[in-house]
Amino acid sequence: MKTVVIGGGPSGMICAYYERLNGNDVVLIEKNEKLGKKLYITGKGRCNLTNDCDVQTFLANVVSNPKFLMSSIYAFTPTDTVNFFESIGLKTKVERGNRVFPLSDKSSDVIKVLKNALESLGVDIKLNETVLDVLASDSKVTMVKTDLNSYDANKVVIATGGISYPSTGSTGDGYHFAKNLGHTVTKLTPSLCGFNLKGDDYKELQGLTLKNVNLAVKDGNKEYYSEQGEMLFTHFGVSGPLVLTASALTTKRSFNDITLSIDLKPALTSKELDKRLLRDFEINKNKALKNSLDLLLPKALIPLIIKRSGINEYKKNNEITVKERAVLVSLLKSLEFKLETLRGFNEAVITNGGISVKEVNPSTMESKVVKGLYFAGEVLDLDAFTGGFNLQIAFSTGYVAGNN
């Protein structure tokens, strides 16, 4: 009897490696023409393997079900991930934010060393083969059926990923197999993605990147995210690091009253900013307002700020009242936009939701519903912020499944 691993992504490959290392016959089935298709595009093609942090920091960056991950992350830590890749021939480096990348900056090198490691152990890799069904009898897995073959199996690992970036083969197959075997799949939403904004005044800002700003996001009057960093305006709304992180905390909310507030000058208090404006206006007292904010703001932002302030753009600086200046300060400290929706699964880095972790043993990744059925990676209801944390989830859960 064989172990069949369904899915040749990061969790499936790590799982197959350790399962084979433990002396079991392993068939790894991947419906694409090559392994690691989604892995290839992660980290903008550079592959952010993990985050070089301690376990507590790692768990603090997990959005969904961090407690479930405690066993697997202690069993296979970020340090273990780095050591594993170094041991199979991949040199790594650590960059800003403790993000770990291959030294070559090529995700293809990550896939290459994993494939070589699997082949050197004798894992039977099946490409261009699509799993159609996982069969069970008396609550035990018995067989995996594909479009080309049937495989008797006493262990089956579902490591098929989520439904984000479906062009890479992540089309939700694992959810269907799990449901058919009696598992619950929680609500699926896109995560680590951009925001579609209401209205159209953001459109004039398309292509503008804002650095060192503070983005706060509120649901009604309650602020649930506030962070300083970088973001950008696009044809649909906003994206960039701050927005991707905020999206992970927004997925389970209703979008009735979500407001984004951008502090364009977080280093200055409102009082200091008012003094700065007053100084700039005094130096250029005979200039029109529209020509006086260049030192404070990117050019693309000036028309929107003036429009929202309600001040005549041709009004001279020495004519601007204290009240009008206060309006400008308020806008610079809190430029607000309303959220329409999240971007879709086609653009989302990961899927929020998945196979309910209540039905999976956290120490082994085995199903509590069907004996011999295991899960690993994004197919589970597990997700985290950007920075290598999601790939680490894949590696840790894959490792645990492969060792149990």
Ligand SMILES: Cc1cc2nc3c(=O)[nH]c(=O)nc-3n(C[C@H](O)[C@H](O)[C@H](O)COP(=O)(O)OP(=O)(O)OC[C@H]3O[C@@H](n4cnc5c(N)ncnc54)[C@H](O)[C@@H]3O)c2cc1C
Second form
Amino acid sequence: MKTVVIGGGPSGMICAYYERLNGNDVVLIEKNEKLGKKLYITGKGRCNLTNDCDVQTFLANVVSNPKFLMSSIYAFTPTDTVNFFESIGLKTKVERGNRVFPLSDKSSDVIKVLKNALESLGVDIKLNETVLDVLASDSKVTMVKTDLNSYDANKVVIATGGISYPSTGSTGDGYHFAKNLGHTVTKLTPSLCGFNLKGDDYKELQGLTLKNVNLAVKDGNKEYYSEQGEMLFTHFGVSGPLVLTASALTTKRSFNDITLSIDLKPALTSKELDKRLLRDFEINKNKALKNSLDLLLPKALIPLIIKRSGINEYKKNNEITVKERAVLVSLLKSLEFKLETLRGFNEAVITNGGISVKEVNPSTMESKVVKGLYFAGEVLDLDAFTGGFNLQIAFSTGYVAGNN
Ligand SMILES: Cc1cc2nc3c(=O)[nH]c(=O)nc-3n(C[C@H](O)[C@H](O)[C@H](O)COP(=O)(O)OP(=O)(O)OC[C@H]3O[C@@H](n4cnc5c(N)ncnc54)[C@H](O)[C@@H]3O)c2cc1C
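Starting from the form predicted alone, produce the coordinates for the form predicted together with this ligand.
Whole complex next, starting from this chain.
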């Protein structure tokens, strides 16, 4: 039995490992000069390998097609991932939010142990070789053609990743191979990325990080996301943990009427906030409004809040009316911005969309269209929130594809 695994990312590597462990001849083809180029930049170079959680929690963090993932996640759980890496020589640790990292904090160590494990098992690793096509005859895979060779194969695993961060080698080739073989590719959208905002007053806030705020996102009047945490303003709009999570829930929407609403003081009710303003204004009766909000807000936000309130910035605190205070309170509880678009694939952590899972057997990752054709990792229409869930998807689907 000859197996060709296309793509030396996490899903391809783990797949090749188990495929070889089962006694099959395995060729792993990677077009880059080294394995795991994207893996190297994961977790800001520290690689958040997985999330140390139970399967139900895991599935709750999967955005697209969690049901499809059920059997592969049970077959290879986050605990199995940790045990696997420990068994090939990588010590791990668990951090805040159950995020698992290598003890060394180095993604390069993850790649090193995977490469060593593959080499010691005798996987034939081909670097600097690009797969150009996968051929089938009578609905059965037969051959993989590269820029340098042709390989006869009775099993081919497409593990070529998505199209985000294309500089790492994930350029969407697998979608073309699959389409040519009769598979459907669902709409591809960047996910886990920043938001470009409409207008330009956000530009004044560039570089501002907001901690412990609540971000709510609405489509028309319907709120579909609300969470407390951290976000930041950039030259294009907003980014940071809250925004990345919100982006994953925004990918499939039309961007006509998406509003971001930031509650700058989520710990206070509007009434409490009004009292707080009243107290601050009473203490500094003769101060101008523009000099009176420093204790409540980061400096960079004050001009924008005052501009949007329509109150003269030089107005003294003791002249501010009840109505004007109500306007300030409402801005502090709901500072709104309109979404223009999502940032592009060049910056997205993950691709939303991919090979339709309806055409893939969830227990084996084998194509229902072409016999002997398998898929693993991000090339499939699967994606999850940040926290190690996306790499776990790569490991679980890679394991299942290689263990059949
Ligand atoms: C900046 C960043 C940070 C991230 N951090 C994390 C994190 O900390 N935790 C987490 O869980 N997820 C993280 N992710 C997501 C994670 O990296 C992906 O989910 C994961 O890499 C997908 O693995 P994969 O094997 O499916 O695809 P990839 O890692 O994209 O690997 C696919 C491989 O196939 C090769 N290839 C493609 N076409 C061909 C061809 N024609 N011939 C030969 N080879 C080919 C590519 O060169 C590539 O090496 C991050 C992503 C980014 C961009």
